[in-house]
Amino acid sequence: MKKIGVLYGMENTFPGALVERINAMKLPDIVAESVQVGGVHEAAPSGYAVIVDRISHDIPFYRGFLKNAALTGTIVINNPFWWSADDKFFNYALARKLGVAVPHTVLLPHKQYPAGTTDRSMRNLEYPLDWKGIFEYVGFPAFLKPFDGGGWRDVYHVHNWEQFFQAYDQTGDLCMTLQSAVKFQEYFRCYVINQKKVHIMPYDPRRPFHERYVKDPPTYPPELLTRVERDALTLCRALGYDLNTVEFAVEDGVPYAIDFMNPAPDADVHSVGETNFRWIVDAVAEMAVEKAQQHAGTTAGGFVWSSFLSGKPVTKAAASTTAKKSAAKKAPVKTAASKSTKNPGPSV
C-alpha cells in the first residue's frame, strides 16, 4: 500500500478535501492521510510515497523532515531542496532570460548590516550607490519588496525618491528589490499543476482579500489567455515546481509576470471560491496519485547535491550501473608490464 501524506498548518479546507478526494477514488493500492511525524532519525524512510507540502516554508523542522524524506525516496510536492534555494529576484532574472515579460527590477543592498556584520563586511559594496541610475531604470511608481518574501509582507508602494527613502529606512536588514509598478488593466492568478495544467483566475489585488477573485469577469482576448497559459507553464517548468501560482498584471495587452514563487498557494474555499477550489482539489489529487503510481520505492544513491536540486536523484540501480561502466573503462590500463615482478623504479 502506497501512502500519500498531506503536511499542513493552520489552513482548514484544502488539506482535508484533498485527502477525502484521493480516498474517494478507492484505488486498491493507494491511501491518503494527514502526515504524522515526530523525532526524525537520519536517513530513516518517511513511510510515504508522496507528500504534499503546504507548510514547510514556515516551519524549519518540517523542511528538514522533507529533505530527509526525499533522500530516502519520497516524492515531495514541491521539491524541498529547490524551494530552499529559490528566491524571487532570481525568478525575475530567469523570466527575463526565458523571454517572459517582467517589470524592471533591481536588487538592493541591506539598509542595515545583517546581524554579525559591520561596515568592514561590506567592503566590496559600491558607495555611494548610483541611486539616480537605479531610479531611471525602474521608474516611479514602484514597489519596494523583499527579494525572497511573500504574503505582501514588508511591501511598500512608492511614487518618488522621498517616499522610497522613507520606506527603505524601515526595511532594517532585509534584502529588498525595487520593481516598476505595472499600470494594469487586467490581472490573473493562475494555478499551475504538475507543469501541465493551468487554471486562469481573474483577480484584483486592489480589492479586500475575500473579494479578490473576480466572480463575473469580462471576456478576454483569446490570444491574451493563450500567452498567459504559455508563460505560466514556461516559468513553472523552468523552476521545477509541480504546484504553484503565477500572477500576471496586464498593461496594454502585455502580461507581466509579477509573482511566481508560491509553492504553497492559497487554496482555501472561502477565499478562492467553490469553483476554483474544486478545480485545485481535483487537479492536485490526480497529480499526487499519478506520482504515487510512478513511485518505485527507490532511494537516492548518487548523493549529488545537484540531483536533489533538480528533483531527480540518482537511484541505487543507476549508481551501480555507472560504477560498472567506470570500472570497465579503467580495466584496459592494466598491462602485462604492470604484472611484472621486476622493480618498476622509484615511485613519484
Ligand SMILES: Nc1ncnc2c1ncn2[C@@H]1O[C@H](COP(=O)(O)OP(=O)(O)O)[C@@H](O)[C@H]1O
Given for the second form:
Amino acid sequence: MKKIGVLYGMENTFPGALVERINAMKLPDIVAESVQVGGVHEAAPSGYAVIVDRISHDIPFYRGFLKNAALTGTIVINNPFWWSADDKFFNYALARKLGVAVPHTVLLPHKQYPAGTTDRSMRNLEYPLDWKGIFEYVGFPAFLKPFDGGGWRDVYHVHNWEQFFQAYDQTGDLCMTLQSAVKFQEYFRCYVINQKKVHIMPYDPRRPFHERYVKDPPTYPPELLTRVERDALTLCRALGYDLNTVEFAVEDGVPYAIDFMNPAPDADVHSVGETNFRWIVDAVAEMAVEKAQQHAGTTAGGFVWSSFLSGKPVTKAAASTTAKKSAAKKAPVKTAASKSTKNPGPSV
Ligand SMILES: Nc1ncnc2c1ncn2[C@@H]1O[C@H](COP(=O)(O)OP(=O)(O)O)[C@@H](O)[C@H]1O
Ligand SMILES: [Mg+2]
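What would the structure be for the form predicted in complex with this ligand, rather than the form predicted on its own?
Time for the whole complex; same chain goes first.
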C-alpha cells in the first residue's frame, strides 16, 4: 500500500478535501492521510510515496524533514530543494530569458545592514547608488516588494521618488526589488499543476479580499488566454514547480508575469470559490495519485546532491555507469545531471 501524505499549517478546507478526494477514488494500492511526523532520524524513510507540502516555507523543521524524505525516495510536491534555493528576482530574470513578458525590475541593496554586519561588510557596494538610473529604468508608478516574499507582505505602491524613499526607509534589512507597475486592464491568477494543466482565474486585486476571484468575468480574446496558458506553462516547466500559481497583469493585451513563486498557493474554498476549489482539489489529487503510481520505492546507494534540485536523485552506481559508457565512446565523461521555494499558511 502506497501512502500519500498532506503536510499543512493553519489552512482548513484544502488538505481535508484532498485526502477525501484521493480516498474516494478507492484505489486498491493507494491511501491518503495527514502526515504524522515526530523526531526525524537521518536517512530514515518517511513512509510516504508522495507528500504534498503546503507549509514548509514557514516551518524549517518541516523543510528539513522533507529533504530527508526526498533523499529516501519520497516524491515531494513541490521540490523542497529548489523551493529553498529560489527567489522572485531570479524568477523575473529567468522569465526575461525565456521570452515571457515581465515588468522592468531592479534588485536593491538592503536599506539597513543585516544583523551582525556593518558598513565594513558592504565595501563592494557602489555608493551613492545610481538612483536616477534606477528610477529611469523602472519608471513610476512602481511596486517596491521583497525579492523573496508572499502574502502581500511589505508590498508598497509608490508614485514618485519621495514615496519611494519613505517606503524604502521602512524595509529594514529586507532585500527588496523595485518593479514597474503594470497599468492593467485584465488580471489573471493561474493554477498550474504537474507542469501540464492550467486553470485561468480572472482576479481583481483592487477588490476586497473575499471578492477578488471574479465570479462573472467578461469574455476575453482567445489569443490572450492562449498566451497566458503558454507563458504559465513555460515558467512552471523552467522552474520545476508541480503546484504553483502564476499571476499576470495585462496591459494593452500583453500579459506581464508579476508573481510566480507561489508553491503553496491559496486554495481555500472561502477565498477561491467553489468552482476553482473543485478544480484544484481534483487536479492535485490526480497528480498525487499519478506520482504515487510512478513511485519506485526508496533508492539505495550514494547520491549527488545537486541532482536533487532537478528532482531526479542519481545514485553513485548510475553515475559511474554513465561515466564508463562515455569513456568507452571516448566522449567527455558526463556525470550526474544538474539542472536547473514565505507566508503564514498558503502563499497568495
Ligand atoms: N508590477 C506590478 N504591477 C501591478 N501590480 C503589481 C505589481 N507588482 C505587484 N502588484 C500588486 O501587488 C500585489 C502583491 O504583489 P505580488 O508580487 O503578487 O507579491 P506577493 O507574493 O506578496 O503576493 C499583486 O497581486 C498586485 O496586485
Ligand atoms: Mg501575489
